[in-house]
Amino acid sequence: MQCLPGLVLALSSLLGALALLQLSLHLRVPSRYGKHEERPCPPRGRLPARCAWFLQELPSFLVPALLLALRSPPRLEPLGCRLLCCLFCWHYFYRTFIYPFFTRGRPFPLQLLFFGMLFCIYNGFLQGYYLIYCAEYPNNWCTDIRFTSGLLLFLLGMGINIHSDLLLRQLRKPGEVTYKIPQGGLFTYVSGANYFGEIVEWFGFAIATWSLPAFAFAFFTLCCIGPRAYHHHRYYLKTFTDYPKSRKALIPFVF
């Protein structure tokens, strides 16, 4: 396999178009799972949350690993390129092998799981293919302001995301499926603290890689989970009369 710049451009452009499609579909109407389900799916039409999250996120970890295994000789030079690939795989190692076994979410619709897996295969290929076969960085990329600032944003966003997930898990006792008001951490300021963290994380990754595929993915993340944070915020305001009115939906003090 060799680097095809036209393929990278086409796949990145398609990802940007999918982002706009997601935004148009879910800006007014939320994706129908979790707290936004209108009516429960039949048991045969869903999987337990832990199994569903594992299956959905697994391709984003396996596809780049497979691309690297197929590359002969292995190409991840210089050090900056290796670190960037590790950041992507690190996130999805957590999402695949750690997060699912602690989540207490409701069973997940098979239809959404299928589309989620397709996206993870697609994006895992795009990001992995670019970094392993196409990316070219100078030897001093690790000291470039784009790499260092992007890395800091990535780590900050991932920290916010993981901490917010922990706070959400602590809201429920084992076996509970009722929704409660999130408290603590960045939830003091926004309803979608976990989503805010993930958006910051992937924009940090985009800055660190300074690549079209990564910016397209960051834009997709914003268009996909940004509206969900907004709908979560509206749900909380509608459901809980004592919900803090000073909280914003996604961006502290702004929106």
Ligand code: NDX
Given for the second form:
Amino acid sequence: MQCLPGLVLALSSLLGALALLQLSLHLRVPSRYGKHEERPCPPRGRLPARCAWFLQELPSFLVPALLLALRSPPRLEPLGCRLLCCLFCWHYFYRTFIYPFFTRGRPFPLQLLFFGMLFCIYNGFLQGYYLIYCAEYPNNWCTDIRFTSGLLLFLLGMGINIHSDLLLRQLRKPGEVTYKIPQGGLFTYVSGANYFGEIVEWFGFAIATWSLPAFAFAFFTLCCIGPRAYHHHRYYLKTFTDYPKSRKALIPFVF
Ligand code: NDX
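Having seen the form predicted alone, could you now give me the structure of the form predicted together with the named molecule?
Full complex below, order starting with the chain above.
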């Protein structure tokens, strides 16, 4: 396989267009899973959350790993490039092999699972293909301010995301499906703390890679889970009369 810059441009542009489509579809109406599902949710057409999240996220890990294995001779030089690919796989290792096995979420709709998987194949291919076959970095990229600041943001965002996922999980006992008010960590300031962490993480990745595909994915993430954080916030305000009034939806103290 060779690097085709035109393909990277086309796939990144399409990802940007999907982000705008996602935004237009879900600005007013949230994606129908989790707390935004129509009630009562019939068990038909749903998969247990553990299974669904595992299957949905697996391609984001497998596709870049497969591209890496197919690349002969390996071309992940210099070190900066190798590290960047590892960051992407590291996130999706967590999301595929760790997160699903601890989740206490509701069963996930099969239809969304199908589209989610397609999305993960697409994005896993784009990010992996670019980093493994196209990216060119100078040997000192690891000391470049874009790499170091992006890496720091990525790690900060990932830390917030994993910690917030953990706080949400601890709200429920095994088998419970009710919703409670999230407390602690960044939830003290925003309703969508896990989403805030994920958005910071992917913008950090985009800065560290300084690449069109990664910026397109960060933009998609913002358009996908930004509005969802807003819908979560409205849901909490409507459901809990004692919900903290000073808490914002997504960005601490701002929005
Ligand atoms: N999966 C990213 N669009 C999505 C699946 C759906 O990873 O075709 C985007 C992802 C996909 C979507 C994905 C992309 C767009 C798709 C869409 C389907 C259609 C759409 C493909 C791939 C599409 C077009 C046509 C435009 C292309 O019961 P429960 O499940 O609610 O329990 C929850 C629990 N919880 C609580 N428990 C007690 N009390 C409370 N108050 C609680 N609040 C929540 O916590 C869950 O078990 C858990 C987390 O819930 P929630 O709702 O906060 O997070 P969730 O949305 O489930 O995300 C989980 C994690 C989170 O860390 C988030 O940052 C990350 O995954 N994520 C999620 C979505 C997308 C994404 C990351 C990204 O874009 N990077």
